[in-house]
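This document opens with one chain alone, in C-alpha cells, the form predicted alone.
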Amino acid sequence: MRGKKVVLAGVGHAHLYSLARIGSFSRYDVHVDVIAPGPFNYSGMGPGILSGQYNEGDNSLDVSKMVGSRGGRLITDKVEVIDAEERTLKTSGGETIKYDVLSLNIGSEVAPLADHKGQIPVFPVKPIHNFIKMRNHLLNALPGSAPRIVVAGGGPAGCEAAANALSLCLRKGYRPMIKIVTGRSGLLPGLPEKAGRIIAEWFRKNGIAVETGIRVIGSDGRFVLFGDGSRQEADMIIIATGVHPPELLEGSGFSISRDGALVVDEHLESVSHKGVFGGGDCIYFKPCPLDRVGVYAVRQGPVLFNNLIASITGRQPRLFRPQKKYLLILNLGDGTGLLSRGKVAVAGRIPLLIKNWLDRRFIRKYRPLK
C-alpha cells in the first residue's frame, strides 16, 4: 500500500479518533485526504447551544488544524458523487479524488417538509449547526413577543429542541407557544415507558402542548399543514422526524440498505467492496441493526482507525461489538436532564450534571489538537 491514498469522507463522531491520529498513516507512506464542508460539531451539546447553556463554538473543533498539522490534506468541500467501481469521489467543487481505501462518516439528514409553500422558517435538527440558527432566529424576535413554534417529531431530538427553545425564550422574558406534533407512538418511542411519562408531565407543567397521531406535512403562508387536514398559524417549524442517510450512496455501486445506508460487516467494512469502511448514521450494521445515536459512532472510532491501518498493512481487523444498552441523557434546558439506560429512566439535576461532564470531557479530549 505504500504510496497509496486513504480518504476519510466526512468528519463526524466516528472519524474523530482517526483525525487525531492521521500521522500514524505516514509511517506506511500512505497519503490521507479528508473531505469535510466545515468544522466538527459535537451533537450532544447542540440543544444546550440553543438554550444558551453553551456558547457558539463550545461544541466545535477546527478540523483544518487537526488535519494539516499531522500531514493530511483537508479538502473543504462536500462529496457529491461516489463511483465504487472506479474508486473515485467527486466533490461539489468538481475535484475528482481517487482512493485506495475509503471511510465514510457523512452523517444523516432530516427529511424536508413534503409541501413547504409558506413563509415560516423551517429548521431541521440536522446538521447540528442548525441549533445556532434556531437560537439566532429566536433572539431576533421582538421583545415581548410570543413566538409560535411547532416541533415535528416527539423523539429525543424533538423533545430537546422544544425544551431548550422554551428555556431561551423564558430567559429573554417572554413565553412562547410551543406545540409538539408526533405520531401514534407518542413521546420518546423506543425508550422506557417511564421516560415518555416523565417528559409528558414535564411538558404539561411547562405549558408545551403535545398532539399525537398526526404529522406535519407542509406549510402555506403563515400556516402549518397537518396530515389530518387541519392547520395552525406558526412563526417557526422545527423538524425532528427522524434521520436517514444522505442520498449520496444511492447509485454509488455499494451495497446499501432500504433507507440508503452503506451495509457493513462486523469489521465496519462494506459487504460488497473491500477497502471501503463506514461509521455513524450513514451505515447499516448487518450483524444487528443499530439505533442512530452518537454513542455508537464514538465507539466505532477506534475500530475504524484500527481497521483502516489493518487494510493497509494486512493485519487482522478488529471486530466492532456494540453494547446492548447505552446511556442517553436529554437536556431539558432548565438545569435538569432526563436519563435513560435500559429500562431505567430518571429526571433531575444530577442527570444534567453527568451529561455536562461527559460532553465537556469529550470536547476537551480533542480540543488541544485544534
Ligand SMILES: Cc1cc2nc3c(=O)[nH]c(=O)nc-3n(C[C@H](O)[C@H](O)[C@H](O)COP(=O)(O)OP(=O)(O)OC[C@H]3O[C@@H](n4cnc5c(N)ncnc54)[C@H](O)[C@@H]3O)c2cc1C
The other form holds:
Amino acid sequence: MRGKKVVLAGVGHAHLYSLARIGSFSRYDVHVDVIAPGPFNYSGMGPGILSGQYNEGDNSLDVSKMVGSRGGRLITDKVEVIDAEERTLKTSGGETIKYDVLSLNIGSEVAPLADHKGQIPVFPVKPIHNFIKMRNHLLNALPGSAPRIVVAGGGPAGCEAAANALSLCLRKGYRPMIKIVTGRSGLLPGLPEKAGRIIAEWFRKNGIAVETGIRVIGSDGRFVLFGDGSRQEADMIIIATGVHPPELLEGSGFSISRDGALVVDEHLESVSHKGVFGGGDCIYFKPCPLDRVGVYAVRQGPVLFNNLIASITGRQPRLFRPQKKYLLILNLGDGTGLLSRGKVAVAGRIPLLIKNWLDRRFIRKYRPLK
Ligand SMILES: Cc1cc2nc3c(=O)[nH]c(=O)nc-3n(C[C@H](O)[C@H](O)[C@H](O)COP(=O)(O)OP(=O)(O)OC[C@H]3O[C@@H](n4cnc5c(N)ncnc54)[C@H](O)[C@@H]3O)c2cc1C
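Got the form predicted alone; any chance of the form predicted in complex with this ligand too?
All chains and molecules follow, beginning with the one already shown.
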C-alpha cells in the first residue's frame, strides 16, 4: 500500500474518530485526502442553538485545523460524482481524485417540499447549520412579531425544532403560533408509546397545536398547502419529514439500498466493492438495518478507523456490533428533556442535564485538536 491514497469523503459523526488519528495513516506511507464542504456540526446540540441555550459555534469543529495539523490534505468541497469502477471521485470544483481505499460519511438530507411555489421561507432540519438560520430568521426577519410556524414531521427532530422555536420566541416576548403536522404515525413514532404521550401533553400545555394524519405538501404565496386540500397562512416552515442519503450514490456503481444508501457488511465494507467503507446515515447495514441516529454513527467511528487501517495492512477487520437499545434525549428548550431508551420514557430536568453533559463532553473530546 506504500504511496497509496485513502480518501475520507464527508466529515460527519462517523469520521471524527479517524480524523483525530489521521497521523496513524502516515506510518504506513499512505496519503489521506479529506473532502468536506465545511465545519463539522454536532446534531445533538442543533435544537439548543435555535433556542439560544448554546451559541453559534458551540457545536462545530474546524475540520481544516483537524486535518492540516495531522498531515492530511483537506479539500474544502463536496463530492459530486463517484465512479466505482475507475475508483475516482469528482468534486463540485472539478478536481478528480483517485482512491485506493475510500470511506463515505456524507450523512443524509431531508426531502424538499414537493410543491413549493410560495414566498414562505423553508428550513429543513438538515444540514444542522439550518438551526442557526432558523434562529436568525426568527430574530431578524420576524422581530417582535407573532410568527406563525408550521413544522412538518412529528419525529424527534420536528418535536425538538418546535419546542426550541417556542422557547426562543417566548424569551424574546413574541407570541408565536406553532403547529406540528404529522402523518398517521403521530408523534415520536418508533419511540415508546409513553414518549408520544409525554410530548403530546407537553405540546398541549405549551400551546403548540398538533395535527395528525395529514401532510404538508407545499406552499403557494403565503399559504402552506396540506394533503387534505386545506391551507394555512404561515411565516416559516420547518421540514422534519425524515432523512435519506444524498443522491450522489445513485449511479456510482456501488450496491445501494432502495433509498440510495451504500450497502455494507458487518465490517462496514461495501458488499459490492472491496476497499470501500461507509458509516453513519449514508449506509445500509445489511446484517440488520439501523435507525438513522448519531449514536450508531459515533460507534461506527472506531470500527471504520480500524478497518481502513486493516485494508491497508491486510490485518483482520473488526466487526461492527450495533447495540439493540440506544439512548435518545430530546431537548424541549425549557430546561427539560425527554429521555427514551428501550421501553423507558421519562421527562424532566435531569434528562436535559444528562444530555448537555454528554453533548458537551463529545465536542470537548475533539475540540483540543481544532
Ligand atoms: C435536529 C436533529 C437532532 C438530532 N439529535 C440526535 C441525537 O440527539 N442523538 C442521536 O443519536 N441522533 C440525533 N440525530 C440524528 C443524527 O443527526 C444523525 O444520525 C447523524 O448526524 C448522522 O451522522 P453522520 O455521520 O452520518 O452524518 P452527519 O453528521 O450529518 O455528517 C455528514 C457530513 O457530510 C457532509 N456531506 C454531505 N454531502 C457531501 C458530499 N457530497 N461531499 C462531501 N461531504 C458531504 C455534510 O456537510 C456533513 O458535514 C439528530 C438529527 C437531527 C436532524
